[in-house]
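Only one chain is shown below, in structure tokens, and it's the form predicted alone.
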Amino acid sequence: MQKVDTFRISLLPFCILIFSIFALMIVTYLAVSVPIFQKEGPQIYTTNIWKAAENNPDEEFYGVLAAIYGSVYTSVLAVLIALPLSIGFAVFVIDYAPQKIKEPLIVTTDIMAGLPTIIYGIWGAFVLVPMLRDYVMYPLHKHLGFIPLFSFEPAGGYSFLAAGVLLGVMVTPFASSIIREAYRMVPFTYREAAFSLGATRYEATKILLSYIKPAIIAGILLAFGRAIGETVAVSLVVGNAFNIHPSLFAPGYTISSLIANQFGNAFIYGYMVSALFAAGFFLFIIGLAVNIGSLIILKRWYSHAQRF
């Protein structure tokens, strides 16, 4: 007993450790920001206006409304097509794939789920933007311009569409992963239960998956978090606009790919780091709350799975 408790001291200044290190970077986020909080106040999330004034810092004026527009907007259409394919490999794989594929399909995603962001990047730049412009976006602003989806002219592809079905791509495996193991630990009992109703195959996969649905909320949420938060990928795909457009087809801005590209020459402003580690520290409060809210809610589905 006492070999146990002096263990769990041991593992202590590990945790102080991470915990410091987590208060550290809000304390520095809050640090920083505090010039352009004392400066703008809450219109720095409020207005679309980005001047520059190399100069005369009194003349700056940063606003990053266009940059939350564009995140939340580009999160959304990725879970939307994450959604639907995170399910559907998910049942496929754990209960039509034949034994011999299912293992190569399930390692394929995960390594999926590991590439470095810069290769999406560069496929969504070279491949999926030309291919979304040429047989997706002209074809729809063509014939439906009239409709404010599809009313911006795709020029050059790189729009809020490419980001959102690139950021779609890199979370399906993420969210699929948490899908397919919660399908998996649906008690055998549950699918016998199903069958011996009568139920079909389809009716069958309908309860189980009703039965996993925080399991499917959690998963699509950390998704959510993971899109929302990527840079490298997006910066290459969504035009780099400060841009508020209703349009799939309209060039904008994330908060990741604004610090990217912002960040260089930021220092020979007075303030424009300042409203960048404001608008990083507003990106961190999102994530903060995706994540912790689908964390409890995958930790609650799994205390109540394993009680059967």
Partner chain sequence: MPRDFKEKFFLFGIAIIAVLTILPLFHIIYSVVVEGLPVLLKGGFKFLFGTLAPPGDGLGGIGPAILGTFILTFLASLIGLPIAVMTGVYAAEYPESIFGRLARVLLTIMMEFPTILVGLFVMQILVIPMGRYSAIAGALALAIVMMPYVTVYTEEALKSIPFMYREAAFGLGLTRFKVVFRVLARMAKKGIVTGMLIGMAKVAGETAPLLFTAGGANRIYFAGVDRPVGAISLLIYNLVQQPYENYHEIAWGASLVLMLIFLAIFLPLRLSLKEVKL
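Positions refer to the first chain, counted from 1. We call the rigid core whatever largest set of C-alpha positions still superposes within 1.5 Å between the two forms. Computed from a predicted model, the values in this text were never measured in an experiment. What changes on going to the form predicted in complex with the partner chain:
Once the rigid core is used as the reference frame, the Cα position of residue 292 differs between these two forms by less than 2 Å.
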Given for the second form:
Amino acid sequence: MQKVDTFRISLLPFCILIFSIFALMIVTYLAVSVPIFQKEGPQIYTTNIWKAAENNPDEEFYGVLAAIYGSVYTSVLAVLIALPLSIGFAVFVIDYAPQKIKEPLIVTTDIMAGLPTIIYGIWGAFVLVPMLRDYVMYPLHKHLGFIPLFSFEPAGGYSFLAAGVLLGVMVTPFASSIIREAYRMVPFTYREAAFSLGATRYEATKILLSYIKPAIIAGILLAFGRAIGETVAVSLVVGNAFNIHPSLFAPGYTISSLIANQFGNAFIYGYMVSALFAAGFFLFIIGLAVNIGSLIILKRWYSHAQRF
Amino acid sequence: MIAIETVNLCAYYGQKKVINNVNLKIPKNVVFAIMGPSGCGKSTLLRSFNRLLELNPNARVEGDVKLYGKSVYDMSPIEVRRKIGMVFQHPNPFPHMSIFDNVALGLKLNGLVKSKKELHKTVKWALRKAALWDEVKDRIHEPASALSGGQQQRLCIARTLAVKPEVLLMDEPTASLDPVAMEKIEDLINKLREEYTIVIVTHSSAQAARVSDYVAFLYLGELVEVGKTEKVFEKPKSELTKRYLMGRVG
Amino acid sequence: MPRDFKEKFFLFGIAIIAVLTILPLFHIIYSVVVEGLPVLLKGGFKFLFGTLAPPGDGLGGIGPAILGTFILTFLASLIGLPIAVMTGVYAAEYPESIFGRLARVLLTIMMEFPTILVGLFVMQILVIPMGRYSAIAGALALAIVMMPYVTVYTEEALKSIPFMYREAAFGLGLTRFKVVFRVLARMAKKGIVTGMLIGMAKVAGETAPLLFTAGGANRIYFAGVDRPVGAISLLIYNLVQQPYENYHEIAWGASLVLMLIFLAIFLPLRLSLKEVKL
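Shown: the form predicted alone; wanted: the form predicted in complex with the partner chain:
After this comes the whole thing, all chains and molecules, with the earlier chain placed first.
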């Protein structure tokens, strides 16, 4: 007869607790979202309407398309900025930085990755936004305003661009650390092989980067997940307006900034809480998909690379 | 004619001297074996010929290596490596590229072909030369990682040959292969000896005896003995070489 | 020769990129110090211990927010650390169990979870039933954010101990409980403590989970775990959105304080390690 493992049994409640919190979260999001799904169906995600009525819940209508649009827009911008920076930084640190400054460079990016996001927020709102408005947005709008990307007059500077740039700065260290680890893992023999064929350093780097492409994709996906979930820094610079506009300079909303802005007074309405939870659920699903996807890619790549 | 000559060559990793004052003359179009126990500096010596040692930031070289009388340290490392190709201990075709792309890579990098047609022709030529064409001709666009170890190693030889080098360095090319694959590589070396100068590093004296015209014995970074293979094997001048050949050293 | 040119351009470009990547941090530190230090000097001691000034009238102090950050971090650790460490031990000791196998994936997903969603969740399950914002709700939200980090670090620290020590400990006839907590946990102490500190540094600066849980209190000090409490990050978030000049100044001063607290925990920790997970 097997002895009862008291040790195991005494630890089990803690595990169960952690995972029931996780499960409870999913259940809560689904349960609270149900009323708005019953009332509006998929229109909660496909329309851009925000009609709150204090006394008559039947007149309320919520569509968070603008926030979804803004979340994707700003996060794509962030990833476009983070992609060259994080790859370039990883390559520089591993291949070219003098030995003495390697470690300080990595510590610096670790500080960036851990820095409280509200500090990015205040810097974004008071420093980055005016800077972008005066030196980037106005000149571009004035001279190239006929291009849809630059067509919106950048009144305050709070915009998709400001949020995208700020998010790009915030997620670059994170993406870079994943790419750096993968790049470091490239077996030395491939490096030798590339150079032995007469490759220049640029060409060898290109070959090695193509070898770690899956890890780069995973890093960028994870960065996208971080960007789309970021709340306070974004809500201080994105302008917080229901707006689906192609221009970089237009203000908008993201899902998380919508929640941050509207949730405080949502309780006086019949369906707003439910609508915001539905928006949160959407974010939840995107985050889950992005994370699981990138974890699978990373795991597959590492098991492949470790054969050497 | 001398293809490669080393002059008072020393190599260091940090403070540690791993090659001590080696003077070698490697004639053109022969198979030249460098043998010795593991850790004697064979691989380091080989990597000083094509300046691959420079990838290691701690490594330092003194003395000179000449390719047809011209110091490789006066040429650009890229030019050196194009003229002196290399095959490694572990087969290392780029696993994320196809068989074709692996062979085509060096050609594209160095701008050695002018048209797509020429590229295909040269890749085919190199695969033939490496005795791999018949085995892979129907699947040259499959990833290189799908090949067996021995095939991968011949692919690496093809990749090197495609760039049309004058000298071929081989760093224990059969050390990680099974006996059958090893035999194929050795046959291949025999076929290539007429057109190329081949420098092969091996820790197996038997292999050196089978494939080489000349042999050098390296021990703890020093050149102990060098000469025609049959001479060295029949009548080693040095006591150390004799003991190594009898299997008592290394 | 274009190949040569490309090479030079590449080396030059990559150096520029490296500078561009870290430049924002220096600009942020510079801005926070330049804007925040005068506030701290002008406000003096009162800035650290006093209560919030009325709109448009002086600096006052951010005392309740500073205290609130410490209280929230402390309470969150009280809730989160034991659960997280025990879970980490379980995952390390029973890697073949369903949970042990799923642990890493689930925890990594939780780590990357948008923290605003945690705040929303805690509001729904705790704030609404209680009828008010509270320190305990804020702490619970932070604890949920903190736990995955601590668990992963604990698991890794225990798994990194060579198997022979485990054999040796069992060989002495110790029970599993004693093997793990008396022998292995002590050997893995550094890793576990690191995880705890990383988790604490992380939540001390968090804002989003507190938005709808802690409530914020800037004119009274701590009133009880079931009452609203302030936090530096929350205060900055609220002040930045106000139209008053003096509130912006206070926000900068508070940012400097928060940055210093973060660096004081994080920097020594980071320098004593080879790498961190954030």
